[in-house]
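One chain follows as C-alpha cells, the form predicted on its own.
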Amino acid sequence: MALELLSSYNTWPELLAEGYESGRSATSNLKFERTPRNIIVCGLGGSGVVGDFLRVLSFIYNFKVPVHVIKDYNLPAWVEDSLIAAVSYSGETLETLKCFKEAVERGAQTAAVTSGGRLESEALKIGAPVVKVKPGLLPRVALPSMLGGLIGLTDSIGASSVEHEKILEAYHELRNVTVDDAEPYANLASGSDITIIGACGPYSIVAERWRQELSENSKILAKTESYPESAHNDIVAWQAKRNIKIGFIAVKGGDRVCEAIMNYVTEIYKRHGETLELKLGQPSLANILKGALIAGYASTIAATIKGVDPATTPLITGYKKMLSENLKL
C-alpha cells in the first residue's frame, strides 16, 4: 500500500491543475448576483483542511473577501450574503452534509466540492454548483484536487485572487519534490516518541498537515507548535526535562519577524532532541503545497519504517459508524 500511496502524491501537480479547471468550469453557466460577503468552506478531516488552506491563501493574496472555516455540524448565525462551500471528498461525511443542507434551507449561497456522494446529489437537487475531483483516492491525497477546485470555484466569482499563474508556479514547484526530500524526515519521526511541528505565521498551516499526516499514514504522536501563539504558552513545557524522545521540524520562511521567532525556537528544541528545518522561502501557494508534498512523502515512507499500513484508520470507520447513529440527517 505504501508504494500506492506515493504514486499517488506524485500526481499532486496534474490534481492541482485538474481540480483548477474543474472549479472554473462549474461556475461557467452560473451567474451570481453578487460577490459573497463572506466565504464558508464546511468540511472535516482531509477534506476539511482545503478551507485551511484557503485562509492561509487569503492572507498571502489578500483576498477582499474574508474566508472562515466550519469544522462542525452546525452553521453560525450569519450566513447571510456568503457562499457556503461544502467539502467532502467522499460526498458523505455527515457533518458537512448538515452544514450543506442548513445552509440550504436558511437560504444562503453554496456550492460543494467533492467526488460524489450525497452531497452531489444534494447540491444537484437545487442547481447549486458542483466541483467534480478525482475519484478513487485517500481524501488526504486528494488535497490539490479539492484546494485547486476551491480556488477555481472562487476566483471565478471574484471572491478569490489567486489565479492560473499562481496554479502554474505551484504545478511546476510539485513537479521539482521528490521522495529523496523527504527521507531525512521520515526517519526523525519514526525514531522519536513524539515529533513537534514547529511553523509561524502563514506556515502554521503547514506544520498542522504535517501534524495530520503523520497521525493518520504513520500512526505517529505528532504535536503542532503555532507561532507567535505557541511563544506565548507551548514553549514552557520545554523548561521542564522529558524522558521521551522528542524530534522537532521546524518550518522556516516568511518574513523578518518569523524568521527571528524560529530560529529562538529551534534553539529550545535542540536541548531536547534531534531537530531539522524544512526550509520553504516566502509564503506563496507553491510553497506551502510544496510542504505539504513532503509531509505526504515523509509520513509514508515513515508508516513502512515503523511496518504500519497508512491507509487503514480503523478509529476513524469506528467514530464515523457512531456519529451516524447519533447524527440523523
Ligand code: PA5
Contents of the next structure:
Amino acid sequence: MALELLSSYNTWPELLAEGYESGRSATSNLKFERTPRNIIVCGLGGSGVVGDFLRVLSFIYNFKVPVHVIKDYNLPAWVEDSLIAAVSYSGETLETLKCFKEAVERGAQTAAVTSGGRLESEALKIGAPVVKVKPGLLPRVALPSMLGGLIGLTDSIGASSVEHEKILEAYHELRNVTVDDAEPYANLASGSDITIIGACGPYSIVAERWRQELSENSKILAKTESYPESAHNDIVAWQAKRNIKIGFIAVKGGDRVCEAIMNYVTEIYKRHGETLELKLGQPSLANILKGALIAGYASTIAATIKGVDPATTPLITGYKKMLSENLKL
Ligand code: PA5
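Give me the form predicted together with this ligand now, not the form predicted on its own.
What follows is the entire complex, opening with the chain shown before.
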C-alpha cells in the first residue's frame, strides 16, 4: 500500500495543473454581478486543509477579498455576498454537506470541489459550478487537485490572484522533490515518541499539514507550534525536561523576522531532542506545496518503518458512522 501511495504522491505536479484547469472551466455558468465580498471554504480533514492553504495564499498573493475556513456543520450569520465553496473529496462528508445545504437555503452563491458523491449531485441540482477532481485517490493525497481546482475557480472570478504562472512554478518545483528528500524526516518521526513541527508566519500551514499527514498516514503522535503565537505560550513547555524521545522539525524560510524567530526556537528545540530543519525559502505556492509533498513522502515512509498501513483510517470511518446517526441533513 505504501508503494501505491508514494506513486500517487509522485503525481502531484500533474494533479495541480489538471485541478487548476478544471477549476477555471467550472466557472462558465457562474453568475456573479460583482466579485464576492469574501470566500468561505467549508470542508474537513484532507479536504478542509485546502481552505487553509487558500487562506495563506490570500496573504502571500494579496487577494482582494478575505478567505474564511469553516470546519464545522454550521455557517456563520454573515454569509451574504460570500462565495461558499464546499470542498469534499468523497462528496459524502456530512459536516460539509450540511454547510452546503445551509448556504443554498440562505441564498448564498455556492460552488463544489469534489470527485462525486452527494455533494456533486446536490450542486448539479441547483446549477452551482462543480470542480470535478480525479477520483480513486485518498482525500489527503488529492490536495493539489482540490487546491488547484479551488484556485482556478476563484482566480477566474477575480476573487483570488494566484494565476497560471505560479501554478507553473509550483508544477516545476514539485517535479524536483524526491522521496530521498523525505528520508531523514521519516527516520526522525518514526524513532520519536512525539514529533513537534514548528513554523513561522505563512509556513504554519506546512507545519499543520505535517501533523495531519503524520497522524493519518503514519499513526504518529505530532504537535505543531506556530510562531510568533507559540512564543507566547507553547514555548514555555520547553522550560521543563521530559523523559520521552522528542523529534523536532523546524520549518525555515520567510522574511528576516521569521528567520530570526525560527533560529531562536531551533536552539531551544536542540536542548530537548533531535532537530531537523526543512528549508523552504520565500513563501510561495511552490514552496508551501513542496513542504507538503515532503510531508506526504515522509509520513508514508514512516508508516512503513513502523509497520502500519498508511491508507487505512478506521477511527475516521467509525466517527463518520457515529455522526450519520446524530447529524441529519
Ligand atoms: O484524508 C482523509 O482521508 C480525511 O482527512 C478526509 O479528508 C476527511 O475525513 C474528510 O473526507 P472528505 O475529504 O471526503 O470530505
